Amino acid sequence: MIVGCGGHGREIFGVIAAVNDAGDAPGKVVGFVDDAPSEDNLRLLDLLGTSWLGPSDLLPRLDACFVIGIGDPRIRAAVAARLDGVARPAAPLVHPAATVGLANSLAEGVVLFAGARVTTNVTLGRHVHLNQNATIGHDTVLGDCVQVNPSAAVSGSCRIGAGALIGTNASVLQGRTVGAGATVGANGCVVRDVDPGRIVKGVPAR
């Protein structure tokens, strides 16, 4: 079951299809749940050959694992909190074109999209999403519900707090900390620690 039928959720549907094609099937997608799907998103689900089943409060009554297909880390965290203890565990998903090195820890609900790279001794918290071609260096820790957008690069020995968002093509240099709930804008370069909840952008990111 995929929670959220917007673009991010539909991309995750593609990740599941790729995993199935590779012969390491996580199981059939039963469908999507979403509290307020748009007419356009419902039309796009039809094009994928799948369907909307109803609002998210259906999930605890369905015999299916789930993945949260919501790109906004704050909303993802809120959905995860609602489903904790009342639904089956969230499924981790790793696209066959992603690379996961040795001695890494991937918690439930992690999604690695095509081209994502996780090197070694990395810890990914619950419901972390690494988008296309994102890279995570050695000994880095990502808290729950972190979102790393396409082609972003997080260097080694970094700490990314829960619910933080690393924007497209952004980079976090070696040993830096990005606090919980912070946002690094697209193309930003983090050269010093970012306080929790702050929004930074630019080169260097301020």
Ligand SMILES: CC(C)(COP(=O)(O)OP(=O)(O)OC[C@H]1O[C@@H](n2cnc3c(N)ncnc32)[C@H](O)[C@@H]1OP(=O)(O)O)[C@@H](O)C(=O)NCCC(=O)NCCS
The other form holds:
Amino acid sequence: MIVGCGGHGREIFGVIAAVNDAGDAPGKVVGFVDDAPSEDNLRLLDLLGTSWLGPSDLLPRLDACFVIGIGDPRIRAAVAARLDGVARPAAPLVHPAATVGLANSLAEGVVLFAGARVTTNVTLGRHVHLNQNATIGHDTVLGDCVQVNPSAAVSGSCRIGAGALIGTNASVLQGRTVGAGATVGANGCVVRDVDPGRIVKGVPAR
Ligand SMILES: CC(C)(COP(=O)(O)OP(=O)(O)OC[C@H]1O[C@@H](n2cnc3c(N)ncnc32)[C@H](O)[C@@H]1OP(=O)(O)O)[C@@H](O)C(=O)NCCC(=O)NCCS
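Right, the form predicted alone is done, so what does the form predicted together with the ligand look like?
And the full complex, kicking off with our chain again.
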């Protein structure tokens, strides 16, 4: 089951289709749950040949594991807090065009989109999503529900706190910490540690 009919959830449907096409089957997508799907999203699900089954409180009653298809890490964390423990998160989903190096730890609910790269001794917490072409360097730790947007580069030995968002094409220099719930704007470059909950942008990011 994919939780969330929006664009991010539908992209994850595509990740699962690609994994299945590669013969490394994670299983069949039963459908989507969403507490308030828009008419547009319902129509777009139809185009994908799948459907909305109902609100997310259906999940604990279904014999299916779930992946959270919500791009905003704060909303993803709220959904995870509600569903983890009452329903079964999916095993990590890794697009066949993503690469995962040696001795990494990927928790349940992790999704790696096409082109994402994880090198060595990296830890990805529960429900971390690495969007297309995002890269994570050696020894870096990403807390639960971190979102790394397309083409962002998190260097080695970084700490990215739970629920943080690293914007499209942003970079985090080696060894830096981005606090829980912080946001790094698109194209920003983190050269100093970012406090929890802060929004920073620009080069250098302030
Ligand atoms: C940085 C960010 C969080 C700011 O969001 P916000 O608080 O809603 O900011 P606003 O859009 O109101 O813009 C406020 C100011 O910051 C500027 N700004 C916005 N994003 C910026 C960015 N990434 N880098 C530099 N400046 C930025 C705006 O031009 C505006 O400047 P002004 O006051 O001089 O007009 C957001 O713009 C961003 O970059 N988020 C990441 C988005 C992303 O990765 N999207 C991809 C999805 S796949």
